[in-house]
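The data below hold one chain only, encoded as structure tokens and taken in the form predicted on its own.
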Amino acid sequence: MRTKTYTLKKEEHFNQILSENSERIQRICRYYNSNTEDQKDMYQEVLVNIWKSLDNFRGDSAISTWVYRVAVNTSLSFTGKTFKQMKLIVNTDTQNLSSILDDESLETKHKEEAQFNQLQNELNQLSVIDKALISLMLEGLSMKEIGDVIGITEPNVKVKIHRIKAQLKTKLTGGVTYEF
């Protein structure tokens, strides 16, 4: 008796879980891959690892921390030996894509779309950790919460950040570097 209790809280608190984070999943998803049947897989592969590893969530951070860290882990073995070549799929309406780009920027439609593909494309020759970085950035996660899901220090987050955002800015101004 004392097993079926505890399946029904387990799932309970999965469901719960599934419901408050379902969307952040899916997007991490189509993050990391632009195929829609292999996010709806990458998907199903992450809900199957919070399950595994929800007894051993010890609540040393948010839920949707641990949430973040199980995706993208998931995410990132999902692609296996192709995860170098992995596309970081990024759409315009993503919440904090200003975060990356100054919003003067973006002045026109016209401005705005070509920025944004070339930005796509620079995200595209990011290394693996540095993608990760940014689609958590873009998910709006604090820089200690990234640091978490990641597993590196909150300075080492900023200073990794900083780095990035100073390099796709380089090279989205064609070289020149203008203080922001």
Contents of the next structure:
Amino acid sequence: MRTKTYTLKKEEHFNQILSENSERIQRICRYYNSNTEDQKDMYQEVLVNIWKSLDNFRGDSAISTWVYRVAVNTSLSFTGKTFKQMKLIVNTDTQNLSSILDDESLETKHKEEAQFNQLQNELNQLSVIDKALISLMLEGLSMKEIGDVIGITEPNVKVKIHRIKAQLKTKLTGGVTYEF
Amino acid sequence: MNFKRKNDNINLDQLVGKLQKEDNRYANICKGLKVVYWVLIPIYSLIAIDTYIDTKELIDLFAGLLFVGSFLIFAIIMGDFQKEYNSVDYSLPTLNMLKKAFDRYKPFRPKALWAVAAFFLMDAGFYLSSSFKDRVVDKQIYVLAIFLASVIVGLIIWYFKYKPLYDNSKRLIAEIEGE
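Just the form predicted on its own so far, so send over the form predicted together with the partner chain.
Time for the whole complex; same chain goes first.
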């Protein structure tokens, strides 16, 4: 009887998280998979992991941060095909895309299709962790929230994001080496 | 189960089955083995007592207790693995999750030493038991060969199945922690 009540409560909580975060999870899945079938597979895997981890949610962080953690960790999953095939896919309508290209001249240029394609290619050259950081930035998370998801300090996130931006700028502006 | 259908592309009824399967799969294997060992413990305890009554040799009772001790250690190890499989947490910060995964995929874990200890307890039980008095040296060679073969097979499985995961987690941890 107690188990049944517990399961019902867990289902209710799961449904609530799903209704509030379904689109968020789907966006994360789209970042890593161009193929809709792969997106669906990853979406299911994220839900499986949310279900498995639900008992560990203590409310220490916002539910959205918690969901991002599960989604990013799933994308780094060691057993699934996602890890091997992982690519960061951004669309022209992706919110906060300009936050990567915060240089004014580049921001203008990124509207051009050629540069967008180049950006897409460069994003896919990033390491797995850098892709995760960029995907969270594209989601509009603050540096602190990104730090909470990845498990590093806010200054460390800033350094890493700065470095990624510098790398992208260097490559998009013709390969001039960026000095720190 | 009554999950709401929030996404038409996903069959959530099927998902529920997958969720439950994932929850129980690994834990059930360990649970099954744990039950087997807990069943063997009283059986071997009774056999040890019965043998002692027959032979009046304390060494037989001791050998039986070594077997029981070995099963007890295996039962505890399986219980621990069952708990571990049930508590994999994907909601931890990525770095913590990776560190835990790195520990899980290590070829030699401290927990494995307990299995080695259990194996040698069993071997000592064979050695002391009057039922296995003949050709003790030969039997020890066989036991050692079985032990080495088990370790080698385990390492081969680890190399092909888990080493890439171990290496990946190590690399990602280094990348996250690097400035």
